[in-house]
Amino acid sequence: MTNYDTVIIGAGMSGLAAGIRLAMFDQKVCILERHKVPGGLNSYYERQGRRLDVGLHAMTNFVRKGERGRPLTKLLKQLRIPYEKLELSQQHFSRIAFPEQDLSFSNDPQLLTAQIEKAFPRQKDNFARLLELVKNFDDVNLNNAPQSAKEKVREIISDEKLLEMIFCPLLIYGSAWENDMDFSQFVIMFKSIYLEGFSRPKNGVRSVINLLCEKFKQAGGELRLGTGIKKIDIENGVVKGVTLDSGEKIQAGKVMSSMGLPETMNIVSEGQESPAPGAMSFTETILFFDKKPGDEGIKETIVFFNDNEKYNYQKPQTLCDYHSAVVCLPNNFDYDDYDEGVIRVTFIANFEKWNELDKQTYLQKKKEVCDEAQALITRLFPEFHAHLLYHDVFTPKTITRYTGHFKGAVYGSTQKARDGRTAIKNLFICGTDQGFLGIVGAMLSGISMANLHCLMDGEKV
């Protein structure tokens, strides 16, 4: 029977980062991944020779070379990865599009400040106060008690439309809560999106995943793809290892799971209470065109669209909510490595509605999602006249199939394990249900939990 210091469940960003950190300190560590391709929620695939990224449309927490004390800088130092390896390309700018009101933001925080001062002049001082609160709040303190971000922000921002517009990108980029988020997570997302900003690694998310896998193997770690776990083995309340789908048993002093808190507790061999998965899931349509948006003078990188005064970030009663969306134009980062025009359109979706469809209806509804995505592109960019070359649509069922997340819950459970601990001794959580958000947040989660629970002498982030 194989014995490891630590077994990590899931080869997503957090699992890979945790594995690198442990292997660097000479732990015998193995990462087990059910699927043949690593990456988890942020992964990639190919169709007809085209590269498709799935998951978040961009990396948050952009930092320029030489800047210190930022989340991305910290994780690169912890993983001993040179900044140049990421080959980051900045966004042009992004836009929050509400009825009769737009706000643009970029990787220069002054743009959003100037936009708010112009569109909401009476909120100028209030927004300055919010900025100070965000900058001075210790968002990564694992002892922070959960509190409503909207309640907290309403104490400062008195214009409801501005509040809804500020929350729109932050919610859809990381909240498991409906129509709100924990204040610590609000601050994390505010800093990562509005104060630091979006970028894209050259060749997309696969370059980050490949970099992490290479680093993990170089450090002496073992990565087993196509290896599903049947159960986590517990004896007298203490983790002992895992049993694979094949029946093989692996012993480990500690197990760190990045598969989600409900999903982890569901495979514990002793009966444990499991929190409910969150309600937030999505469809995504990826479209390839014979023209690039920039050819028609379109410069936005991401548009956060909403056609109501209030942003309804909640599970819809229908298959999809077409009243809001995220529209990403990957060609519109500073460096464009695509040969064709690419647009990604994300709608909020209902897992249960999608899950009850028969195969024929399912395929028909996927086509309707694609039609709605194209209609929205035309609505937002009427000047964009291009021929559709190829498209693909994934749904909440796809998310569950390839990530194992119950109900296609992209952001996991509303109940987070901030310190990574579970009721089982030496069984820990990292990633989505630990609570750090985004691609950079996921990696920092893996590093932080590895340092805290598995490295007695490891430095903390």
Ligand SMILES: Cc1cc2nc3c(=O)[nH]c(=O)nc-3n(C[C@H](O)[C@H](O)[C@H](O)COP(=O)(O)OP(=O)(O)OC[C@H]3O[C@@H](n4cnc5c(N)ncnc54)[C@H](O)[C@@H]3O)c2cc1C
Second form
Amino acid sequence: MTNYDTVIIGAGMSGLAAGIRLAMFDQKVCILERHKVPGGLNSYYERQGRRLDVGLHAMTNFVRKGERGRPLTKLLKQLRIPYEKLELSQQHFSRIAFPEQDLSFSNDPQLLTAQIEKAFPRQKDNFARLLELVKNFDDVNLNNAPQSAKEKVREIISDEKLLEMIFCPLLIYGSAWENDMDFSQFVIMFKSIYLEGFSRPKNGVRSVINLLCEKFKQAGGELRLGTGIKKIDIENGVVKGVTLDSGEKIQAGKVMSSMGLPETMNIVSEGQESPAPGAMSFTETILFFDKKPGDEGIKETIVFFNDNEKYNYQKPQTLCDYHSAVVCLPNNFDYDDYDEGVIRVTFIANFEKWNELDKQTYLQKKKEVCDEAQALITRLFPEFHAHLLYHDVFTPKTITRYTGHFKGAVYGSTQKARDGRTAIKNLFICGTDQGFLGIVGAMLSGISMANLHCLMDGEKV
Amino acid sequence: MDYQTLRKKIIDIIADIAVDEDLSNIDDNIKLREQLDLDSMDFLDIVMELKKRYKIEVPTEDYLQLATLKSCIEYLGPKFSFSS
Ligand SMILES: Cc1cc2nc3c(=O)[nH]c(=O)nc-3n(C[C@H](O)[C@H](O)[C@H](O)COP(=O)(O)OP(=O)(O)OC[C@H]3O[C@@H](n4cnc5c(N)ncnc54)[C@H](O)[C@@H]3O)c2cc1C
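Beyond the form predicted on its own, can we have the form predicted in complex with this ligand?
Expanding to the full complex; the earlier chain stays at the top.
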């Protein structure tokens, strides 16, 4: 029977990053991934010769080369990947579109400040205070206790509409909670979106995944795709290894799981309590057109749309909530690597409603989602007259099928294991349910959990 | 082992860790942190590389000895001659 220092469950962003760290320092490490393609929530696929990204609207945390002490710089340094390798190209600008009120932001934080000063002149000083608070808060401290971000921000920003507008992109790009988020998570997201900004690696997410897989193998790590884990084996409260879907057993001193906390506890061989999965899931429609939005003068990179008085970031009672959406235009980065026009539309969705549909209704409802997405594109960009060439829709059910996340919960459980520990000795959590979300967050999570639990034995430097 | 040989060994480690940094003008007497973008995670890497390449162990309480290039060399010098 093979014996590893560490077995990592899942070849998503967090598992791959954790694996690189361990292999780099000569641990015998194996990443086991159930799917045939690596990437997890941020994977890719191909249909009719077109490249489709699952996640990745944009990478948050943009930095210029040489900028010090930023999350992305730290991450690249820890993985020993030169900055140039990502070939980042910046967003033009993005827009938060609420009823009768727009706010734009770009990778220059001055733009958002100026927009707020103009649209909400009485909140000018308050926003400056919020910026100060955000800049001085130790957001990544693993010991921060959860607290409501809305309560805390409401003490500073006294205009509810502005508050909702500020929260909208941050919630939908990184909150497992409904209508609110943990304050540490708010600060992380605020910095990564409003102070640092969006960019796109050349050729999308596959170049990042390829880079990570290559690094991992070069460092001597073993990656087994199409290899699901059926059970985590425990003896007297200590991890012993894992049992694969095939029945094969693998021994390991430590197991690092990126599956999610409830998902992990569900396959622990001794009866364990597990937290409830989160409620937030989405549908994603990817549309290909015969024209690029830029050809019609449309310059936005991402639009955060909401036409309700209040922004409802919560599980809808229907299949999807069409009152809000994220509309991403991947052609509109400084460098456009697509041949065709591409628009992606994300709606908040209800997992149970999608899950109970029979096959035929399911397909028909997917078609309706695509129609709604097209209607929204026409509403936001009436000048865009293009012919739809191809489209694909994925639903909360698709997310569960391909990533194993219960209830298609993209941001995982509402309860996070911030220090990565579980009730079981030598079983650790990284990725989504450790609490650092998104592409950059997931990689940082893998790195810091590998450092803390597998390279330093839980002591902090 | 002489000063320059040791210096080169340490610089080689830092070059692998901080791939985007220019290391040609480091002042041996000024804290590395002040000249380069290094944080506590990176010092952990320096320590781990020393272990991996030269089997040299640096206990946590001695991390401060790695502040400048000069202090690194003075602190690591005896450890290198012992291990080789
Ligand atoms: C539509 C969409 C758009 C997104 N857009 C963005 C964006 O624009 N910017 C951004 O930063 N983030 C975005 N994200 C979020 C980002 O993709 C995730 O936060 C991140 O990829 C999570 O990585 P992870 O490693 O924590 O988890 P995962 O990627 O879920 O990794 C877990 C892995 O474990 C595997 N696994 C599960 N169970 C088992 C088992 N039993 N045995 C073996 N393997 C198993 C899964 O197959 C999966 O590969 C988006 C997500 C979605 C769905």
